[in-house]
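Single chain ahead, by itself, as structure tokens, in the form predicted alone.
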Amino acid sequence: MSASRPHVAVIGGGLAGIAAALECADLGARVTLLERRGRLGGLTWSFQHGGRWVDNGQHVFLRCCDEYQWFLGRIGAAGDVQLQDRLDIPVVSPAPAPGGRPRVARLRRPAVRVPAPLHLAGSLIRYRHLGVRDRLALGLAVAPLRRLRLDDPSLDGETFAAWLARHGQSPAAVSALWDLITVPTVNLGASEASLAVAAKVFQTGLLGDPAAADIGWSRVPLGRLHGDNAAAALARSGVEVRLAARVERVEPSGAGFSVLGPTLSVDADAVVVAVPHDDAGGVLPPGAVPGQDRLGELGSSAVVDVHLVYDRPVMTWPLMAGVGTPLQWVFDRTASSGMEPGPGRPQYLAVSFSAADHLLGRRPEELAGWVAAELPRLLPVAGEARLVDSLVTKERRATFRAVPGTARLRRGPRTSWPGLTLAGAWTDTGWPATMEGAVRSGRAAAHACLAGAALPLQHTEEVA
């Protein structure tokens, strides 16, 4: 080992450990990355069925997260992504009546710059959802939760649903509205999920920087995405990367540290742990941080998707939310899956549940059928077309699960032992169990463990 290039082994090939290997790389050290499975990627994965492309879950980011921007720029991914010009989500409910029209209605922020949260007034006055008084009533929870303080260890301490109760939000606001977002970034509805985690899904997204909340989308399968494109930056960069490499265990060893798996050994200068928060505490040496033996009590939150291949267009957006029916959101997967979109032409929409925990017990085929059912009373052209192909998808352990007293679990990148840090979705980063999150984690992970290590740095440039 080199005392001028510091040598760093990163354990785990998903976002945050892609981004804590490019982070080390670009500071000069030499990095050799341990990925378990074949691929890299993490959570965020494609294969192919039909002959078209699949995403294993539909991942979206927003116009406020930086990092992770700032990740597809550096591998290379800027231009396979596309970012709403200005917030806008149809939102429909069944139709009132048989034999109605669905209802529909838009967020949506205006043209014009409008400072946040009055950016989203003329969406929520027009939010044909709720009922006028409870329109009305949203101004009561708003004010107060822009002043929550988010270091404010008491917020993790309640719901998110109690809190909005007792500022004067219905069951029917929470179901129609403030769910509407909680539920898909927070993986888990208001009912279970922390203040803390939720305030600052907020806070971030729509009630601060008017553009925030602009959502972007892949317009490439993930595996392309992230993998491919991540896979080519770390070779530019001269990553090392290991595919089918199992860590058991991390072991100091002398002035570093050795990792051990099944079939390999590796010695490191130091070292970044970015494996999953179930499968940490086992590869960390004992003591390495506070309450190590518990990192399971975080638990998790499924992810499913149920993938409808239909014989024509069916929907004229590119992403819909449901409310009044137990879709969550649908999305036009149509042209990232390879197939050739426009009139006349099957169209592939992809059904996203979060916090799906209730729909892993049941059979791909009884659940293609129910969604296949109940879509038509959003999207009625649905009941007229036919169903050419489908398939459903299953994360059982997508993210932890962000309820009331799990901050204490979430450790920062440091641990007991200087040069060996963590990093993942599941670390204290601030955010819930997100891309970005993922991201910022790697990257504060690859600093803590050079600088812990007391290892020269040197920033380089990234070689095309």
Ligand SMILES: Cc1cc2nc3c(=O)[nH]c(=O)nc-3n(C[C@H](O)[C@H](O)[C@H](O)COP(=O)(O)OP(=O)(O)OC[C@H]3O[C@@H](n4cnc5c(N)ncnc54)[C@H](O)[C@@H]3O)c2cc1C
Contents of the next structure:
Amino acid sequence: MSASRPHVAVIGGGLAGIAAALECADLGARVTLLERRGRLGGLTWSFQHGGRWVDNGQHVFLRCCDEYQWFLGRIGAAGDVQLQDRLDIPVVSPAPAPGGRPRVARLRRPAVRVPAPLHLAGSLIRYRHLGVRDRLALGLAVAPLRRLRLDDPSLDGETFAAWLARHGQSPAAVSALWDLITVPTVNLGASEASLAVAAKVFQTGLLGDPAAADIGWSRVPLGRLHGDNAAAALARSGVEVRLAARVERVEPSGAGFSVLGPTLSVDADAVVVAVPHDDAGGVLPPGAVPGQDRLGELGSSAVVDVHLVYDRPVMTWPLMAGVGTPLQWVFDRTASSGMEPGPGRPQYLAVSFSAADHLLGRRPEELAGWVAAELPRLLPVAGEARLVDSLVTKERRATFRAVPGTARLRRGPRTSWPGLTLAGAWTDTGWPATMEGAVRSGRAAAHACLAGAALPLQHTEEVA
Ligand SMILES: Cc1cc2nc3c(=O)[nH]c(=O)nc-3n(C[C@H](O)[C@H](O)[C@H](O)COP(=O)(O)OP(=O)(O)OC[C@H]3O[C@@H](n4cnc5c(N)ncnc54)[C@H](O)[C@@H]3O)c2cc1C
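Okay, that's the form predicted alone, but what's the structure of the form predicted in complex with this ligand?
And the full complex, kicking off with our chain again.
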């Protein structure tokens, strides 16, 4: 330990841990980042298959994800993502009769600035996946949803679907509209999702700033976007990164802490624990946070992606959503996988399933065959194209399970030891488990740990 520069150990090299490490370094601390895997990036990673880069699952962000975009800038990756000029989601349902055309509705905000929520009024009036009565009834929910107070604890006492039903929304409206947003953002359908988390998503993304829901995605593999860029940024900031460094526990020691693992022992003035909720309880010293042995009750919800490569382009949009079909969202991953896109050239689609626990038990080849058989009902050209490759990725513990009653299990950054703080997308960020929540938690934990340890600091932000 240096007398002049505090030493912070950050445990976990996901987005929360990386953000915490960079923030601590920017605040003038000496930082050691300990990650049990052989790479950085946590739940966002990539691998090679058939000469292409495959992500473990499609990741998107919204324009309202301020801190995530700060993070991209901080690691020098802002140019590696694409953000829509304005929200535009083609929503496709299968043809009502055999031989007919799929039906497409666009959820799009207008080019001229219209205040929220009127910016979506035009799209919703024309939203052909809902009957006229359901479209007219949307207003019964939109206004009260805007007015909900997110700091009201009773919001975490019921499901979003129960609240929607009380506000005039039919099961058809939940399935064809509300779940289109709830399922990918909360990673649960409205019938399970806590009203508290769903209300946060809708208020922040769709009912506040009209530009908030413009969708962004990576132009490069996730492993490069986060892992490689972060490794370079951490090195530039002088952060020591130790991979394959599993931490077993943190013990208070003198005025600081000992961070201990099978192959490591690190002394630090302050510690940020940025590991998943089911690991955090065991790493923290006993009694660090109330209910520490119950963090596992946050549970998990899966994401499954079916990756399909066709011999020709079958989808003209960068992304689309499905209704009236089990397929949820489809993304064109051709360029980001390293393939050359273009007419007559192969196209790589990732078909993404959130809230996908029910798919975990199905064999990859069965899932790929099922999706390949269903896709032509939405994209008829896929029925004429040849499928040249397929692959399935399953992330069992993609997010915690944001059902009613989980808010009390999500802890803020502070523990009962000043200088020892918590980060991670599962912590009490107000957001569902997202990249935005992870970055927010990491930065908050960095400030809280250095303030808690009352260490002398000097701000030294490095510009990437
Ligand atoms: C398939 C999929 C799709 C997703 N889609 C989206 C999306 O579209 N948009 C979005 O915003 N979010 C999405 N998410 C969620 C988002 O990826 C996560 O919320 C976020 O990456 C979590 O970051 P984290 O740092 O909190 O946790 P993690 O990424 O889990 O990082 C924790 C790190 O701690 C390490 N660790 C654990 N235990 C120890 C230990 N004992 N010692 C040392 N290290 C340890 C782990 O190896 C890991 O690297 C998706 C997630 C998945 C899996």
